[in-house]
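Only one chain is shown below, in structure tokens, and it's the form predicted alone.
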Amino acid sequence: MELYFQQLLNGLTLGSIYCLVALGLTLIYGIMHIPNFAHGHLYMVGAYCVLFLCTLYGLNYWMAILISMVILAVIGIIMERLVFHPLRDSPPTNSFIAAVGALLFLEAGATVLWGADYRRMPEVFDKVVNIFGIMATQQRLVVIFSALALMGALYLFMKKTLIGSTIEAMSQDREGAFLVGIDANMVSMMTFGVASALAAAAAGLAGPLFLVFPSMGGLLIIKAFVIIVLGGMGSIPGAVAGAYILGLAESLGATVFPAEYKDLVAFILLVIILSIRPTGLFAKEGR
């Protein structure tokens, strides 16, 4: 019963992880409907950033994090800018292509700029605390806590500021936006300065906890893909559900299949619910 104890919280460290990819990702498909096959890539170099200046400034680990998002804020306009802007009128095969080379870019980047070698991030919170029996470490204990105090900021941000208004009825109904005078252009560089900010808070977050790589993007954008699929294209709610459904079920899984299978339990789980319910479990009306 403990190990099942412990694979929880190994499950929700996961899904605050994702989650918090996710929620970007699904606000860049809900407002501009782009799949941003780049965004874990975004993740990919702010793990970097938190890295480096961790490491090579020694600046301290939260003051990182916050600065990997301002920077990965500014990475995520001029992407928006440069390669999703000029698209804007063009077929949607054009973005999903302009996505595909962006995420080529990044890795071959990183790899020029870093190199191959996988890194690992020092251990911040590396104490290992006692929660009813339960083992864990304080690292992943922040995780869980600091994702769902990020989760709080964003439906603060959403809700009660007026770039978040506008992001939300932008989502909610493009045509009237543009009929109220909602400027499309602030809010699709808002929407990828939040999203790509959240990527690197998630990989700040996530780095102590696994190694970091040029790819290292490249599964976890498949699992995003597959968690906002799970929840309903476009849906908030349904991409903070599917995430931690999907952390646990992988983690959960890891009880009773090999190690090496439990990155296929995203692609069952997928067959599964969409079997059940094609459209999503948060589906929003008309999509």
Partner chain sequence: MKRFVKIMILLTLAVALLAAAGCGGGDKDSGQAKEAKVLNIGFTGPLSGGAAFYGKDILTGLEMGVEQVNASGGVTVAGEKYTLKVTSLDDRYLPNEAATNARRLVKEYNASIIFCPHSGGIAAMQEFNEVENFLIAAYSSEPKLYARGNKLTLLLPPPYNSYIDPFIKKTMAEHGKKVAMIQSNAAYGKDWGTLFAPAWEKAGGTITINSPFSYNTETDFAPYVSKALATKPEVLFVGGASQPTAMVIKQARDQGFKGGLIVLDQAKFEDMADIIGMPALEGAIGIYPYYMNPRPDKAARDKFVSDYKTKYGKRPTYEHVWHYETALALGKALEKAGTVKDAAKIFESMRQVLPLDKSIAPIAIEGVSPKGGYTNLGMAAYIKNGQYGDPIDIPRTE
Second form
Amino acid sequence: MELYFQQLLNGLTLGSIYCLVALGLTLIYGIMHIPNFAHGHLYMVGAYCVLFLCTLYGLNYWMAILISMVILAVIGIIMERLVFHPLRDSPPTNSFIAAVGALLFLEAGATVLWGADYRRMPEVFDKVVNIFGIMATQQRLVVIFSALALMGALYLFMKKTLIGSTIEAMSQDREGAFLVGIDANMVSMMTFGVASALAAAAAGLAGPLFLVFPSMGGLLIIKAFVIIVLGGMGSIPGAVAGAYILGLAESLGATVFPAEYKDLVAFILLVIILSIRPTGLFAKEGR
Amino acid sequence: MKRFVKIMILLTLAVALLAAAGCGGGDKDSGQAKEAKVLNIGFTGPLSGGAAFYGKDILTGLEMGVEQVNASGGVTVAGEKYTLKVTSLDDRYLPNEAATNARRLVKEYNASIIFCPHSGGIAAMQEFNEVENFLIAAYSSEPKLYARGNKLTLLLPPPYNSYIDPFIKKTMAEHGKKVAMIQSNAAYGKDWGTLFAPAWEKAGGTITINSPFSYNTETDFAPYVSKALATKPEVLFVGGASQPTAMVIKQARDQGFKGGLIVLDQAKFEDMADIIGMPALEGAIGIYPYYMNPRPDKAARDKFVSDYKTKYGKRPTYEHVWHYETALALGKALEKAGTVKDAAKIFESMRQVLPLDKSIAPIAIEGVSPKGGYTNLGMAAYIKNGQYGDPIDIPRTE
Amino acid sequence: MLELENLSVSFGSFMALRSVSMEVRQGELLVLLGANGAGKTTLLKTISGLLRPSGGVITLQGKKISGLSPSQIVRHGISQCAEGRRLFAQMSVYKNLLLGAYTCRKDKKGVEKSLAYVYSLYPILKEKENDPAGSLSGGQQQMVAIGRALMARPGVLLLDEPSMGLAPLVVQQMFDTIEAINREGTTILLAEQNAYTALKIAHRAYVMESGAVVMSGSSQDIAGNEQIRQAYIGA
Ligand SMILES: Nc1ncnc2c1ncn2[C@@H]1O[C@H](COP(=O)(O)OP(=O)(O)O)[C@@H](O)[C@H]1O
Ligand SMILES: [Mg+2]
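Structure of the form predicted in complex with the partner chain (previous: the form predicted alone):
Up next: the whole complex, starting with the chain shown before.
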């Protein structure tokens, strides 16, 4: 029994990281209908930013995450302008290829600049806590609660501010958004900025638990895509639900099945959900 | 159309960058030694793709050795002066590519010695190396390679099965008889596992869970560690590349595991200690860190360690030093053999020139066994009170 | 006030608008009649900047506005209630209206005033202000759409077939409020197939066929025209 609680905690940690990354991906998809394959690599760049800010500049952990979020927001915006904006009127395949190009570029760039070796972020919250027999470092709790806080902040931004609402407006009805005078450029840039900042936050939070290396984003982006397909492309609640479902399925799946079949659990889950709801858990109506 | 062109430029740039990253250090022609003939030393290994880091890393030791040979005047074979040059080809870790590369190295570059750092590639080359007359310098601890009886294969590191019995004996004495196996499920980890499990049981131990998992495609190791710890083991059998292995151990410690660790030889203690610190490694048995290895001449070892550090910015490990010293020995063997073509003769001379002068030999290769492996004993470390302790000798099982 | 000169729009090789010229005068309610596929929607979308003309110019009070982005055009005082309403279906009625005032969001007082005005036109929206817009009936959704367009406090309001898909009784109410909006001083360009009702409230009318203007004149003249009666009014 204890094992299942332990796995629950592991699953929640993983789900929280997935969630922040998948949210960005789904936001971008909702607005621009681009599958941004490079999103995982923005996460990777975010991880390096936090790492360097902590180790080279000796910044406080939270400060480092905050600054990295800003840096990544800027990088995200630049990427939107340079890569996706010029392609807005061309067929989706072009954006598709461009995203893959951006991904290769970021990974190669990171390898050249920072080397291919694994690095590790210093741990700030390294005390082990024992909650009713479940052992975990504080960092895992930090991940879970910070992710919730960030989601809360995102929710408030999107629901309670008019600027934030424009993201949702644009994804619900693009033409309607144009007609009320929402500037597509502004929203696209803002979405990329927010999504990239979330990726940086995810990387900063996960950093001390995992390793940092140039291809770390590739693993994650696949999971994030599964999540947004699971949740419904472009759906925000779908991304959140999908992320926790996948995180828990992975950790609990690892308990029940041999490691070789673990990915099968996630896959079967995907097949079951998609056969019941072909457009995902929280698909938008009428699309 | 203009956009399409833009994308193409972007993609090309990205690919070019990747390629640049992939082939760095490949073809640098040294202009200064125009008079001396160039003698190519072949290398085939992963230089692009996921394992590129490993391939390029291995190459550094070999290149440093070759540079050392050239710096001390190159080699004079049968009155002809030669500069050595490492010619490396990418095989992306694929056996058939390694075989193709070997043929190219022999035909186009007249190489009679080819280095290869993976068992698949080595096995593929062994199919024809005796016929085509080239010596394989094999960096692999795969025991099967010893069993094949290939006459032109030089095996650098000890076969990993040498470690199994000494590791088991020490760990059982210190920690107990219940082990959980959560090593990497890559081929190497699996192979270790298939030899380890029966040996552990034969020694009277029980295996609480045998559940290897992927060290390089998982984001979070915690679920696997939790699962293994739930079986209440006294010992964990772990290992893959150093960094992920360190994270697996850290996870176990964070979840309250206090027992012993058996670390398969791919993972290096010193690298893991850098990441998670010595206390987390308490009670672990594994390979003795090279930079502290007491067997070679201390001055020679320290000089190599510091030279390597200056050049590549990090500590060398066995991978590097075996290649380095092998290159030095090869230089001597070529001179002694008096031929750059006859691989069998070069191999024979190799046996004769060893051991090298202590002051230049950072690993102090002792000799070559009849089966083609170096005869040096392996060395293990058992970490106690945060110290590596006295090295434990590991005889090579061939 | 708003002038179109030789405006042409094409989709690939298909010309949806052929050299259309039109004038919308200050304060008037102008109706644009035409059968399905005549090019009404294309014309309104072009004015709003959603489509680029392949020829001709659009001027607003003498200033060229063709070529500007949709958001700039809203800022110039032209807002549109589009065909199919284009509401943010999962957002509340209130949020929809608020987003209508996106371009003048800094003027908090003004936004409140517009909101009060919209609620006075359509009191039912006040009651439903927290419901998702997509959950409302067709007529109510049309009210939200018109209300949202009004929130931008436009000088010129473009309405694209607001009666489409509504029950006759609701259509009548809809036209009453449109007339009321016009009476308060908003210039209106109304695209309609429902000629009979539209001509009753309009000052002038243009008739389009296959992307070209075929007739224009006062509502009475058009309503009295035999061809028009046969083609659009059916009596
Ligand atoms: N996006 C488009 N691509 C191609 N043809 C279009 C497009 N939009 C409208 N059309 C065509 O242009 C003509 C005018 O359409 P529209 O302006 O919607 O007419 P109306 O609003 O008067 O019914 C129609 O023949 C229609 O098929
Ligand atoms: Mg229409």
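Rigid core: the largest C-alpha set superposing within 1.5 Å between the two forms. Quantities reported herein were computed from a predicted structural model and do not represent experimental measurements. Positions refer to the first chain, counted from 1.
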Original post:
After a core superposition, would you say L269 shifts its C-alpha by at least 2 Å between the two forms?
Top reply: yes
